[in-house]
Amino acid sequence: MPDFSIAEAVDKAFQNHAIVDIHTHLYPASMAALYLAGPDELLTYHYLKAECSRMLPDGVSVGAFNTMPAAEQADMIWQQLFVGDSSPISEAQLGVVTVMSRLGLNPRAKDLSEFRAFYASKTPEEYTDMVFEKAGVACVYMTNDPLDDTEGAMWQRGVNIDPRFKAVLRLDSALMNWPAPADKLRGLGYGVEEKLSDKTFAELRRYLADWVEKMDARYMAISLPPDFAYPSADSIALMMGNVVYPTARELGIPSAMMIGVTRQVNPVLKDGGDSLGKWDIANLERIARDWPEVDFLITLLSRENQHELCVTGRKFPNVHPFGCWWFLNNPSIIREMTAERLELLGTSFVPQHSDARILDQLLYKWTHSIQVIAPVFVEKYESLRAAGWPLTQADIQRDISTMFGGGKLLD
């Protein structure tokens, strides 16, 4: 069988595969008021908002620069960001960089005018389009929540759905923090009651089984605290419970936990104010044990969770990994997940998503990550290949395609 480079056919095959990423916050432009993109968008997310607090002018408090307008927040943050006297190397700050540069921009403009007037040029679909086909996408999975005022509202009348963006049902707003989501899901026509009743935990499994079927849902998924801990009495263990995983074994469709939020821990930063904690993996060795028939995509916020959770996942074959989430999706970091991850587990986990809020983001966060996973895949490879194994280029796309395609649990 002749040699051939093992660098070139990895690159080959993320060039003749494109991503399915699992989870993001991402919504069609036929749902106009959730569609976010372009320039003011991306630089006003919470990361840039997080950094650019540490380098405001003298005079402008945070609270003050939280009053300003959407667009004078972009123009405070590029002026402190890309144009002041210190080059943007941050991953958030190159992730700008990156967009722009893919999107043939000068990333070293004195403003965002050429930035905006790119953008207003473009319908959102036109520009959807262009951002998928550039950042070398198939299709995105959606963050969706019933009892969200606005986006509620567009499912309960109809909305049409680009195919390239499947839904997701998010558990959060009504599940957590028990009984503050009773009225609302009252008003939808469940008749839970204040207390955990059985009465409402059957209301509870209608809802999710109602609303997976009106969004074809893939798969539900909430997040959660470092301190959940499964079982104890705790509403939302309880929840999780006699709610959660029983649907998600009727159904047959995953239960996705994201796992390590701390939220809010200095609210001047509004969204950008949470942070992380370390999480008990004995509660998923638990959880895992207890619902085999349930398959669970499992990520974590904190790093030193991670060798854990490939540990766990050799040991329970309904425990799956995915992505590199919120601050650990950092090049150094997603370097040492995905190597310790292929030595654990081999090909039965899912590298990455994107986690954007901006679709803009697409743009940046896959480059990134592909240029980090890439050379750890041709690493493994190449070890494959020297322990005596005849490696094809077969081999390579096949595994790739699967591993990027949102796996086998997905696909």
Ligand code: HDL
Given for the second form:
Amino acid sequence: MPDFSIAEAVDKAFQNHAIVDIHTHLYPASMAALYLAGPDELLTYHYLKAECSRMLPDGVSVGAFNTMPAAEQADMIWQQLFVGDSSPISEAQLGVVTVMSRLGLNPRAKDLSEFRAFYASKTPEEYTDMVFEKAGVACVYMTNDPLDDTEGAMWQRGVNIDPRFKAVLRLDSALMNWPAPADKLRGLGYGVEEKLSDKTFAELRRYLADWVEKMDARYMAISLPPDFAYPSADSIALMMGNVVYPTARELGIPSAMMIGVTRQVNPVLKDGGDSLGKWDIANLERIARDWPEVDFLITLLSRENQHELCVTGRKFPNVHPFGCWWFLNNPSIIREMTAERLELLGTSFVPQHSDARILDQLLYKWTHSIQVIAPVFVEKYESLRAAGWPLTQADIQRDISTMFGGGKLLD
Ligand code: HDL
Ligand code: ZN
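Having seen the form predicted on its own, could you now give me the structure of the form predicted together with ligand HDL?
Whole complex next, starting from this chain.
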């Protein structure tokens, strides 16, 4: 007779472990203009704005909706997607319901007044402490961009960063659509040229090294389109091969690539207007083979890329799949991705990140993910026990703490 319930042991392992969330768009209260929390931010999350664009009141266009003040947008989204005449069962809608329930609020309220009053009753620091504690999160990795006017000014002034928020140097604004970023980089003192010359590459490597050090960035990240081809004469491929990968190797920090985004397929939806495409994973084989000393954190946006990403991880130990990103962050797909990753990679991957943009989202993104991930682990541990492995509760705690603690690369 087994001496303990695996299901109970897995649940306890998650309860005993404070999560390390390795990709978010969250910022500490000290970065005030970038700190997003509370009902109006939560309801106007671009996922919900996109879903509301399908359920707008007669006579209200998306363009007209976009001109409304945020509080009015939040009220309309609340009426159309929650109070309205259909159940809030999309993942983003369910998320708001979970958040409100976790905060002890009535998710079936007729308006947002109770949520707004609750949010107003706490300081940003108190709200942050409460959300981290309720969500069981130890720390979150940010998305930091020195070329963002608001954020760059904070770093130049000097900003006190809550140690629960780790920095990540995001590269899209510095490397994509060259030479558009050149002026801003020169404004920061980097003598880049319009052409992709050795001088430009050297100055961009200096930019990366300077800001990794300034921010104590744990990795460098970039989002790339599905047609990203390496090697190629495309400017972004030249940037990756002459700037990012050599810098990652020199600094000994991971290069994260988030691939498959087709930007602004419908611009009127603004930050909700992006879509996805399948990437040719042979590019990753070439990158991992050409840069064996670099650790690549990889998350791909197309469901059709997931199994082959696991296989590529088996071929290259420096390929580290992480998370169920964006359009994959839904229970039906999280379940499938976690199972195939465990089957093909064992414990050598990071199962999830939240990608949270609004602090409150930590309360649902992790709750929902663990609800669907835990049973997959239970099934695998049951198979392990059935195969004759004398499994212990300490084994389970060790695995969960490692895989949801940033994996072998991060902490
Ligand atoms: O590029 C990214 O990091 C993506 O996560 C985008 O921010 C995207 O808009 C998003 O929020 N996905 O969840
Ligand atoms: Zn993101």
